[in-house]
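Encoded as structure tokens, the following chain is the form predicted on its own, with no partner shown.
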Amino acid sequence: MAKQGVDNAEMKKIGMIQQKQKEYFALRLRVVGGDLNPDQFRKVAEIAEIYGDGNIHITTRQGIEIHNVYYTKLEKAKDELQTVGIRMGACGPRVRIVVACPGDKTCRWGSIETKGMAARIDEKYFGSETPHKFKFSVTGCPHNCAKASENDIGIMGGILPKWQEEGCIDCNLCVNICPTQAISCENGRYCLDEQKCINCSICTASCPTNSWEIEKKGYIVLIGGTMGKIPRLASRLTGIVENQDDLMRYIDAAFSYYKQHGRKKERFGHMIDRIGLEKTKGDILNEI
């Protein structure tokens, strides 16, 4: 739109997206992990009423968009949102907002703290230029509520359980509820098949006598997930990574590899398929 000096490409970088109605834009807000405080919610409602059409759109990635903002009102709306700490989102070939589930703060299945991790990733990568759009997700466990397997890089909480004979009442509950049949029992002794285990916390969270305990807990890195026209579920890059600094090294290596080898308008997962999963994983892991 060649209107009063408005540069649509530059506007998209900061989350101002031209609608099919050429003089109107949608404001995409930077909502990390889906969290806003009450003052921020009130300000969003106020902006939607004053500058939009009174409606607020909740996006599929826990974000908020205010549609039907006239192009001459964009800067004013942005400035008012910033008074309560709301920054603009992003569009185009760059890193988008990070989504996250509630994690171990409130969820009985959560293995990791998610919101702080999402904020750390957002602070480092948000808005970075990439060959195509790039999405992060942090999910607390293999229940995968934040859909880590559908993102370019997904961080999933995971645990490795260990059976303790003391206290076990041989109720067989763990055998019956394990989603991958990784737990078996023979002569009153319970065993875990680590090849089948998906590192969820169902056994440790459900055992009535706490005979299944957590031996290892941390983060699992998934790479190359995408939906859209050519869907692809993410591939596991790592086992359980036990601390955040090591985790960030894996993320850095995977992100840098995509920036170096991805072609224009090629998603990370499609680049992996072109190069080959095992080669991609080997190259990334060699950089850690």
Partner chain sequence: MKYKVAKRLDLHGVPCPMNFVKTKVALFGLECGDLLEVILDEGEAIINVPRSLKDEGHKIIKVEKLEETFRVIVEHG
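Cool, the form predicted on its own is there; where's the form predicted together with the partner chain?
Partners and other molecules omitted; one chain follows.
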């Protein structure tokens, strides 16, 4: 690869990002949901030492970058990473690495499995060309550790609670711990305001008699979140979607809509603001 012939836009597609020191590149690795195995970690360390200057950078989106790789060494570094199954990340106007929190495998609050979900999204969308950069995140519950609402499409686990009179000892704990005051009590009867409920499962997890039961559990789709120069928090596209195949249909409809209507260099959320949230949601849901 001759230095003169380096096409930066092409390089970005495969996660090779030119540094301000023009002969040097950062190698961005495709780390889905922040997980690597020990062999991969060892290989990353080895490559950073041999082909870079030993610097390994953890990005804000759970990714890993090997910095200061001289341009003549890029191909070899990439090939060697591939031997342990590490593929290259992406930069530029396309789908980036999918982030995920640990989810229900290890977190007591997790309402969904996040890693497999992130892998499924990564498999289907990673690297797809989009009007501007496009970020996915999968977070296990409304605690939102993986910041689903800061991503173009965020998937969030959640539950819908239901009160059962039987067993309730009228302790009033649920009313006092619901973070959005979605639970109220009248004459010993507890009511849920679904508009206020953020599906966090704090009530079902804490009720001493399990009188708050999980009626529904699944995925909530958020669209149009972004940080950057003009931050915008994502908006809810759906309520709780119980089935993973249905979820993929919602994601697909939202993603296609953005690809079709987003202007060059316009993030999904800013497109939504231009078109209008209600219209965008209506159009997307109409496609399902």
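Numbering follows the first chain given and starts at 1. Just so it is clear, the structure is predicted and the values come from calculations on it, not from any experiment. Take the two forms, find the largest set of C-alpha atoms that superpose within 1.5 Å, and that set is the rigid core.
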{"property": "Threshold 2 Å Cα movement between these two forms at Arg189, rigid core reference", "result": "yes"}
